[in-house]
Structure formats: structure tokens, C-alpha cells
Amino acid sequence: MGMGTQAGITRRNLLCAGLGGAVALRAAAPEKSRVVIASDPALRATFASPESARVLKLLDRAVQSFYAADSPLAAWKKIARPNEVVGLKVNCLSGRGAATSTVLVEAIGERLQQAGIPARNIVVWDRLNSDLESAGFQPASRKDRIRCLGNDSAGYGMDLAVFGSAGSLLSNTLTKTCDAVINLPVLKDHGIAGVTLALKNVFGAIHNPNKYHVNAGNPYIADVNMFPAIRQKIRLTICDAISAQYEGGPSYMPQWSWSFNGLLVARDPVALDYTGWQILERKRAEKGFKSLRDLHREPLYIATAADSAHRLGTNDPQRIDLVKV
């Protein structure tokens, strides 16, 4: 009798710690990355050059989504501080067509203006100032105006950040310059890494890139994203996904880029870079072509990017939260 009292009382307080510990699992459970997909089907319906009052709509919406913010211009006040230097990191090697939009950057910095940062305070910059003229930007330095600059002007700096496989010299723009840094990839293929966004963004901030791409670029570009004026400075990524790329990136290859119209917004690199793979992938069956993985140029970089030893964002679905707007 008072063993099968005991034993009862011993199987009901069991279930109790368990249903306790479930509910405390439930309540440390990690925040879930948010990840924006905004579009306007009739943003760019051909490869024109998109209406600029259309985009500058486009990232409003998406910016106050991702922040759930009360008004466009409360989100982007979440960016930066007034007296912050503010660094738009483009994608420019390949030119126009499938480069970061100028009608967007112009858009970004209308918006940051009017959120308190002076022009002055607006850095658009890539790793060399040819690359950034093919994209349809002017290199300028006035200091009252934005600023746009390549590398190949500021310089790098004489430390070597180095973490796991990769050690580089950084862009004096990075480390120097900026205060944040708002990351601006397109949402496009790579022939060697799979995919380029925002993840890979970053090889224009190092003076070697050349030097991470075997392997697929596995470790390599998780490593180069620990850098910590790397890690630390990013505030957001936009992801330019107005005019995508399923084969041939990075070079421009128009018979296979189309018009998603659309934008990219998180936080997460990781977890954007997983969002932006998968529309890639799914373009890329669409159109009868063989998946990644097949081609052996699956960016497994971006797993290792969120595993226990770089833990820069999360890769699994069942942890982003993907808002469509």
C-alpha cells in the first residue's frame, strides 16, 4: 500500500517536473529570425529601370514590417543614430543589370537623411571604384555630400583579422569609417559558392577574396563573416531582389535573370541567405535546371555559418520567421 502510494505519488510528480520542464523549454526557446520578402508585381515589369517613387514605397513597406514599426520613418530611425557614419555596402563587380540598383541606394539614403543622418554621413562603397562606375555609381569624396568610394581609394588597414581558415586585411571604410553598415547583396547565383548574398556580400570588405573561393567557398566565407568589425558593424541587410539571378552569376547573364520584383530585409545573414537559396532553387526547377547539390556547388557555407563554432544566425525554417508583405 505505501510503496504503490509512493510509486503513484512519484509518477505524478514526474509528470508534473515534465510538463514544468516543458513549459520552461517553451519559454528559453530562441527567438526566431524574421526574414521580409516584400513585392510589387508591377514594380519592373521588363529590365527598365525601376519607377523610383514605386521602390521607395517597396522599402518602406519592408523596412517598417521588419521592425513592426508604427511608421516608415520610426524603423528606420532603429537603424542608426544621427551622429553615426552609415556605410551602404553594394554589390557591384558585375555591373549593371546584376548589380545593387542605384535607385535603390538613392532610396536608402533618402530615407536615412530623413531619419537624421546627414549626407555627409552616408558612405556607398565597394571593393573598387571601376567596379562601382560599371554599376552606374559616381565615386565622389565631398564631404558634404554621400560619398562613394572603392577599396582601392581608402585602402586597408595593416592588422590581419583572422578566424578559423581565413586571415585578411580589412577596408579602412569598414573599420575606419563607418559606425554601421547596412549590407546591400542581389539576390543572385555563383558558379563557385552556389549562391552570392548576403553572407558573401562581405568578401568586398577583405583585401583576398580571390584566396576563399575553393571548396565552394566552404569554410571560408563563415570565417570571414566572424570577423568582428564585420559581425559587429552590420546592422541589416536589404537584399536587391528586383531583378534575380538563377545561373551564370556572378557575371550578368540576362537569359536567366527575371524580375522578382522584390526585397529581402533581416538581420540574420544567415537566415536570409537560406530564404534567398531556396527561391534560387525553386527558379531553378522551374526553368528545368538541375539543383545545386547536383552541380556539386551546394553553399554548404551557409550551414557552417550557423553551426556551434560561428553561430551567426540559423539556417533551419523551423526558426525563421518569414513575413511576406
The other form holds:
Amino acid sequence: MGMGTQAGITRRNLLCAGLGGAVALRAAAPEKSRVVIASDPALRATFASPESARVLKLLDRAVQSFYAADSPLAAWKKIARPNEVVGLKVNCLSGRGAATSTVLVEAIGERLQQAGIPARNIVVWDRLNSDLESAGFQPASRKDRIRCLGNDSAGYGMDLAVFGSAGSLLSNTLTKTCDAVINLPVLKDHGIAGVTLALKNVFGAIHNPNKYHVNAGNPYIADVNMFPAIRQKIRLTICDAISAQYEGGPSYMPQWSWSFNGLLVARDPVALDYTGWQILERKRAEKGFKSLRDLHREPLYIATAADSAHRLGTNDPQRIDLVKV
Amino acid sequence: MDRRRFVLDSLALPCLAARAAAPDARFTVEARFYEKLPYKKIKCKLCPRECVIDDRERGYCGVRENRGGTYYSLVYSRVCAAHVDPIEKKPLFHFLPGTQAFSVATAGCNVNCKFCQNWDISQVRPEQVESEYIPPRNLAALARRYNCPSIAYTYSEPVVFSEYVLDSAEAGRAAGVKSVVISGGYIQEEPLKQLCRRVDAVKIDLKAFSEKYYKEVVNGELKPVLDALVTLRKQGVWHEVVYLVVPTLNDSDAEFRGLARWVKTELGPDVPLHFSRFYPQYLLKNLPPTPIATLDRAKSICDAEGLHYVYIGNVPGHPAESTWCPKCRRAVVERAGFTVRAIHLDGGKCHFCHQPIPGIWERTSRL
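Okay, that's the form predicted alone, but what's the structure of the form predicted in complex with its partner chain?
Below is the whole assembly, all chains and molecules, this chain first.
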């Protein structure tokens, strides 16, 4: 394995840094958290689907840059081992238009397979089969294909995970099927929580997300992210910002969507959320919309996730190593 | 076997209850209390939370869904728990004592109490728990078959399946079966009034007498629950109040006294008030069971404030399980646990001194 050159990696936490995101994050807490924003302005000029080859190039650039690897393949090999089952936690509730792009997921699946993960060990998952299908992910009937699996098929465990104000049953896909998870949220506004990015997307792993939208999701979103299975298994977040939405979310509202033509990549979900939130705020200001704070839906859960009770990452821009490629 | 599943599993009545393995259109009816908003959003008007819900999303209760700008209940006739219980277990002590209630629930609740003993059905979505299809008419028939003079909507939160309650209560009345609702009382006035027109008794779980507790432990609000109790009084529906005493969280003298004074002033001294013993559950396992001395203290304070019927629950064998005539101080309904040992009432009056005892006692003469 080629050694990454990301700031903060030491001999002691090398293995964790390569394969166990959240654990490494805590060990390297004083260091900066890297967030890569990769973009391709010509990726998607209209609302048409982006071209697969261009998405693949964008993805390669983003992941290679994040790991400071010699090649895209070297970067992908840092995410998971060939014998592991890798879950791709997409965001599908809103259906096509505001869901994780199928083109992006196909590109990730392709690279994981090249990194040695068999297709049968790659699982695209979210809450419901119907949500997956509405976003364009079809359940595969052949066992040698990438699987698509809703929690309604996989079920939930019997053990209550508890932290702070949150108590939930966890998806069997997360706890039993997957060894590692790549979190694939979409860059978008959320009418209750302010924004829905890396931290919020894990609501798709619990049986009772409806209980945790109170008070704009604070502190519940941060609390849910503290569940051990979530902290330990999510190794990377790749936020789909090819098409983004600055108002009216989480439902798809084309009038408030725009082609950001990019991806946000991070292991630190707090840093990624802070960065994504700022992008959405800038777009809102540009379009003449009030800030989320003015609308009483500022995503305070991001700061909570960074506090001393959670330590899930940093929301301090001085401690975020923002790399644009 | 789960205790609540017992009846469901033993019914073996394919014509009355067909097991549902998957989401089914039979369980879905348009919700009765909501408002349409722009962009296919809706605002739920059933409970004070007033969830504003996007298309394809659900509200806090998890059992009502916006589909393209129309709001649906997903739990109509979708019974996930059914059991034949003593009415004393609800508890309703002044309502047909010694009888059985055919008790049903669907998934869902509009609060999230940290001490919930039924969280495995109240805090889940309907598709996450096995259910039976029992439409209102069949529910009334089942109650009669099991010799239950009442149907109890209980275990989870009937407010969130109110369409089913309303229709079942109506079907029950037509079949000579009463309906009782066991609820947290977190409901708006209009749907509550509709319930009042169809049901015969309501037990309200008043979780505490402070907004702080409601916010931190219940994830709800106190004031709408108090308003609901006043509405019940005004509507003339028989109601009783249960207060689960949780050590250190809602067990101060001041809170008990404030509660007693409010009940006496707003509901009257004859409303039964049950202090119930807490046991560690769900998200509140770090506290011990309520000391019995605390329950005795609560009762003493409320007795001193002039309430006539103050009970202690979840303490089998405690003298305060029985109903005592406020005039002659003799037991008019003797209870041990959920068992009624003797009833000394004649036409709703104390057998010994003829003091009227408020309640619904019609069937007592048959016992």
C-alpha cells in the first residue's frame, strides 16, 4: 500500500488513516481535516445526465487528491480491502433530480471493482427499495452484480443503539452486511434541518428518523452519528454536488437547483458538512434568499457534532484543509 | 411470544384478520386533519406539533405520509398488537370495573417518552412491525366474541391512528361495544372533539406537571395536554388521569401540589388521579424504580388538597388500588392488582352510605 501524504498521518495511525476513517479522525484531532472540492464546469451544462466518462475522471481527481495518492487506483485501495463488503449509502428519498446520481454510483462501483472488491460485495443501500427504484437504482437479480438493497428488505437489528438523546435500531445492511461504508449524500437544502449532507444522510441507517427532525435535528443528528457502527464503518464521504439545491429541499425543486458540477470528498463529516453548508449559503445569498439562520433553520447540529461531547470532526474553517481541484 | 401478540397469533380467524406481510393499500386512507400547502407540502393538524411535511415524507409520528400533496394514514385497520386486558390495566378504575377490554394498537406515537414500555411498537413505522388487517366492523365483532364490553385503543398512541379509532368506535356503538382511549392527550382540539363524540372514556397519561420535563423527557409540550383535559371535561367524556412518577425528574412536593390544585380547579375533585410506579425502560434505564414512599407522598399531598379518588398503581396489593368512598371511607371497589375482588355499589352509589360515586358502572350489577 502506498503511504498517503495527507497532513496528520503518523506511523501510529497509518492503518486507521487508511482504513478506519472515524477512528483516525479522533487520533489526529489536532491536525487539519482535508476536504476536497473537485469540479468540472463543463460536466453538466443543462439538466441532462452527466457523461459517465467525465464523472469517472472527476471522481478519480477527487479521490486521488484526497488521499494524495500516486494514482486513482492507489487511492481506492486505501478505502477497502478486497475481502470486505462495501456499502454505498446513497440518498434517494427525493427520487431522480435530488438523489445521488446513478452515474456517480456506477463510477464508484467500477473503481471499487478495479481495486479488488467483487461486484457481489458492493451494496447500494438506503431506507426503502421504492426510494432506490425512484432514484434509478434497480435491484439486481444476479448474484454477481452490485446489489441494491432497501432497509425494508434487509430489516433492522434488535439492539437499541443509544447516545445522548437518540436511541435507534440500526439497519442490518450497516451492521451485518457491510464491513465498510462510503457515504454518498447530495449537496442540498433541507426545510427542517437546514442542510442535508454527510451527517444527516446517516438517518437512512436508523429505523426512526422521523423522531429526530425536532429542533432542526439538533442534537439528534450529531447523536445518531455517535452510534459505534456508524462511526466505525463509514470510511469516506463523497458528496454528490453535480446537481445541487439551495432551497426547497429535501424534495426535488428544479427551480432552486443548479449545476455545481462537483464532488466534495472528506473523511471528516463535520468538515464536509460545514463546507457544503457554506456553499449553499453563498448560493442562497447570490439568489437573494435569506440565510438559514434568518429562517431559523441554521444547521446547528454541525457545531454540536464538533463539540467536546461528540468530537466527530471540526467545523472550524481554520482547521479545515480545503483543497480545490 | 410477546404478550401483546397473543391474541393476534391465536385468532385463527382468516375472515376477520388476514396477516399482512407487506405494505397494503387496505391500510391507507386519506388523513382527516391536515392542510394543503404550496409545492405539494402539507401541514398536519392532528396534533399540536403541526408537522410540515414534504412530498414522500412522513411526520414525527411516522405513520402518516404525504404522497403528492395528499396526506395519508398508513395504519388504518393495521393492528400490530391485540390483547384481552382487564380494564383495570389501562388503568380505568371508574369504568366498568372487573370487565375485559379488547385492546388494540397500531404502530406509531407523536411523542417519544424516554421511559416508554412499548417503544417497540410506538417508536417504529408501521412497515417495521408485523400487523393484521382488522377493519372497524371486525374489531367490534372480535370484542363481542371475546366477551369484552369495550374496545381499548392503547399501548402506542391512538391519536396517530385516530381515523381508525373514530370508525371503530362508531362500529362498536352499533354493535353495543363501548370504546375507551388510552392516550398522552397530545392532540388538537378539533380532532379531540370528534373523538369525544364517539368514545365513552379517555385515560390521559399526564407525564409531568412541568414544561421542562415534557421537553426533555417526553419530547412534547405540557400545555396542549392540559388543554385537552379541559376539553374532555367540557365535552362530558369520562376521563381519568395517570401520572407516572419518575424518581428525581417529576417527583417533587411542589409538582404534586401544583398538579393537585390544577386538577381540582380545572377538572374537579372527582376525577380519578393515578400515581403509577416507574420501572427502568427504553432510554431511561439509569434510574431506579419509584420508591413506594414517593407514591404515598404524592397521594397524601393530593388527598390533602381535596381530590377524592387518588390511586397508586404498579404496586400490587397497595390499599390505594381500591376505590374508597370519600364520605364513609369504606372500600366500594376492592382491587388486588388487576383483579376486582368485590364491588359495593348500588346504582353508582356507595352501598354503605349512598354517596354517589362518579363513573360508568352499568355492568357492575352482573358481577
